[in-house]
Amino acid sequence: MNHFPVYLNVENRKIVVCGGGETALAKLRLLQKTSADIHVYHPSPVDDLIALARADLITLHRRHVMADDIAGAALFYAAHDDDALDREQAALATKLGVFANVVDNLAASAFITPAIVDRDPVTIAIGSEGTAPILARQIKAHLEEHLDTNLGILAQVAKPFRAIADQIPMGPARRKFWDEFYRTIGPRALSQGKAAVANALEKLFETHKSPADALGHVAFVGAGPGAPELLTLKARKELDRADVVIYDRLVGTGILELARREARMIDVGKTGFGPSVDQGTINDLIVKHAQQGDYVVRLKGGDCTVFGRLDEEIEALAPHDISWHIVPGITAASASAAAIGQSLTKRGRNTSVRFLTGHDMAGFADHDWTSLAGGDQVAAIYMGKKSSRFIQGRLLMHGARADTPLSIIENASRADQTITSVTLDRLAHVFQSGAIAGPALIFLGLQPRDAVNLPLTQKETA
C-alpha cells in the first residue's frame, strides 16, 4: 500500500483548484460537497465555473495562481490539462508544504482522490492507487445500488445521541447497544423518516441504559476448510460482531483478517505433533470472556459440529447460564471431495459415507474395521496424520489389500492445496517423511477423477 487512506478535516480550510475547464469542474463536483473554502484560479473560466461562483459555492479568481494564494491551503489541485503548467504549479505547492494533486497524473501527485460513495455523513472511499480507476468505479456503482440512499440518516440521528449513550457502561454493553441500532432497529425505522429513527433510538436506549444481565453470548462458528470464499455469509456477520475471537489452527489467515478490527484474537490451535492448548483451558477462556459481557466467536475450522468438541464447550457454558448458538460451516470432507472431482456418495458405489477422526486413537478401537477393510466403503478420515500407522495396521489386520488406494488432500480449498494418491502400505511412510505438512484429510474408497482438470499439484506415491 503506497497510498494510506485517511479522512482529512477540511471544514473552513482553503482548497485551491487551478483550471478553468471540464477537468476542474469534475473535481469541483465532489469538492463542493465539503465544508471547505474552495478557491479556483484561471484567467478564462468556462460558464459553468462562473455559475458556481455566482451561487457562492466557490471563490473564482480570473488569473493564474501565485505562491501567496497557495500558502496555508489544505490541498492543491492542478487541473489545466496542460502537463507542463500543471507540473509547474504542483511543484510550487509542494515547495510551500501543501499536498498537491495533478489530475490524471499519478506520478506527479502527492495524493489521489478516491471514488466516493456519499451517504453524508457516512462516506465510503474506493481507491486502486491509480492502477484500475474503471474497477474502482464499478465497485462504487455496486455499492450505490445496494446501500439505502437514506443511510446517512442513521448517523445523523446517532451523532448528537452519543453523549447520552455514554451512560451505558463502556465496552461490550455499549457496543451491543450501537450494534443493535445500526444492524436492526435503525434500518427498520429508516423508511418512516428521521423522526421515527430518533424515536427508535430513544426506546432502544431505555432498554440498554441499565442492563440487567451483563453476560455476553457465544457463537460457535464453522470457518470452512480454509478458503475465505467458502466462509458462509452468516459466519462473516458473526466475525463482524465479535468482541473476542477464539480460533483454531485450521482457520485460514484470510478468514481471520475478516474479524472486526477491535476484536481480541486468541489462538488456541492444536497440532498433531506439536504443542497444544488443552480443552479445559479453551473452555475456561470461552466462559471467562462471556462472563465479562463479550460477544465471543469460537471459530473452528470446517464445520464446528464435526469433530470440533462442540458438545464439551457448550456443556461448559451451561452452569453459567451463558447463551449460545451454532453457525455451521463447510466441512473438510466436502471440500476434499470437490478437490478430487468426486461426490461423497454415488448410486451403485456407496450409499453412505463414514466420518472418522484419527485424533483420538483410543476411539478407533470401536470402529468396524472388518467392514472398512472390505473394499466397498467410503470413509473420510480427519486428523489422521498422527495415527496413520495405527489406521494402516488396523485395516491390514482386518483383511484390506496392501495396494488399496487412498487419497490424501492437504490444505483442501486453499491456494497451496495438494493431492497425494497413495496405497495403504505406504500411508504411514508418506506422513512420517514430512511430505505433507499442512492439515490433511484421508479418503478411503475415493480417488481423483481423471477426467477433471484440477488446478493443483498432484503427487503420485507408488
Given for the second form:
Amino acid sequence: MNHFPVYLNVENRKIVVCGGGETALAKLRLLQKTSADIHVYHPSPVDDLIALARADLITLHRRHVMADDIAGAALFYAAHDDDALDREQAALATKLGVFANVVDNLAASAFITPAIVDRDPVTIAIGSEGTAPILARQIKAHLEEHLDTNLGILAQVAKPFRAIADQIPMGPARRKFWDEFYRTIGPRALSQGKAAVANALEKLFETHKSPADALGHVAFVGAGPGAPELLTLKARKELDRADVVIYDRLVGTGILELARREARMIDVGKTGFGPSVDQGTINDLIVKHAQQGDYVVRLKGGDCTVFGRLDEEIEALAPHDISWHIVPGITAASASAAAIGQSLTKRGRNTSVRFLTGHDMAGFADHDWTSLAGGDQVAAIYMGKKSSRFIQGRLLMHGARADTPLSIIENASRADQTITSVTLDRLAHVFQSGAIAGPALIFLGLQPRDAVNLPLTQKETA
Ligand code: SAH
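Any chance you could show the form predicted in complex with S-adenosyl-L-homocysteine after that form predicted alone?
Following is the full complex, with the preceding chain placed first.
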C-alpha cells in the first residue's frame, strides 16, 4: 500500500483549485460537499464556475495562482488539463509544504482523491492506487445500489444520542442496543423520515436501559458441510453479529474468518492435542456467555439439527430463561448427494431416505437392519468410519447382498473432496486401509451417477 487512506479534517481550511474548465468543475463537485474554504484560480473561468462563485460556494480569483495564495492551504489541485502548467504549480505547492494533486496524473500527485460513496456523515472511500479505476467505479456502483440513500440519517440521529445511550452499561449490552438500531429498528423507520428514526431510537433505548434486558441470546447456526459458499446468508449475518462464536471441529477456517472481527472465537472441538470439550462444559460455556449479555453463535457443522446434540444445549438454556433460535444449514447428506450427482429420493427407486448414525453414546448404533438389508433402501450414514465393520457385518448378517453398492464421500463440498464407490463386502477394508482421513459420509444404495452402469469389478475407485 503506497497510498494510505485517511480522513482529513478540512473544516474552514483553505483548499486551492487551479483551473477554469470542466476538469476543475468535476473536482469542485466533490469538494463542495465539504465545509472547506474553497478558492479557485483562473484568468478566464467558464460560466459554471462564475455561477458557483455567485452562489457563494467558492471564492473565484480571475488570475493565476501565486505562492502566497497556496501557503497554508490544506490541499492543492492543479486542474488545467495542461500538463506543463499543472506540474509547475503542483511543484510550487509541494515546495510550500502543501499536498498537491495533478488531476489524472498519479506520478505528479502527492495524494489522490478516491471514489466516494456519500451518505454524510458516513462516507466510503474506494481507491486502487490508480491501477483499476473501473473496478473502483464498479465497487462504488455496487455500494450505491445496496446502501440506502438516507443511511446518513441514522448516523445523524445517533450522534447527539450517544451521551444518553452511555447510560446503558458499556460492553455487550450497549453494543446490542446500537446493533439493533443500525440493523433493524433504524432502517425500518428511515422511509418515514428523520423524526421517525429519532422516535424509534428513543423507544429502543427505553427497552434496553434496564439491566434485565442485558441478557444475551443464543443462535444455533448450521455452518454447512465446509465450503464457505454453502453457508446461508442468514448464517453469515449471525456471524457478523456475534460477540462469541463457539464452534466445532467440522467448521472450516474459511467460515470462521467471516465472523465479526471483535468476536471471541472458542474452539470446543479440539482433536490432536487433547480430547474434545465435553458436552457439559460446552453447555456451561454457552450459558455463561449468554448471561453476560453476549450474542452467542453456537456454530455446528452441516445442519445443527442433524446429529448435533442440539437438544442438550437448548435444554441447558431453559432454566436461565435465555432466548435462542435455530438457523438451518446444509447437512452432509445433501452435500454428498450433490457430489455424486444423485438426488436423495427418486420415483421408482426410493420413496424415503434415512439418516443414520454409525454410533451413539452407548457405542455402535443399532438400526432396523432387516429393512436396511432389503436392497431397495437409501440411507445416509453419518459417523460411520469407526463402525464400518459393525455396519458391514450387521447388513450381511441380515441378508444384504455382498455386492450392494455404497458410496463414501469424504470432505463433501471441500477442495479435498473424494468419492469412493465400494461394495458392501469391501466397506470396512476401505476405511481400514487409511485412505479416508477426513469426515466421511456413507451412502447405502446410492452410487455416483456415472458409476451406476459400470461393471462391478470397476466400481471401487478409492
Ligand atoms: N450436523 C452435521 C453432522 C454432524 S455428525 C451435518 O448435518 O452434516 C459428524 C458426521 O457428519 C461426520 O462423521 C461425517 O459422517 C459427516 N460429515 C460432516 N461434514 C462432512 C463432510 N464435509 N463430508 C462428509 N461427511 C461429513
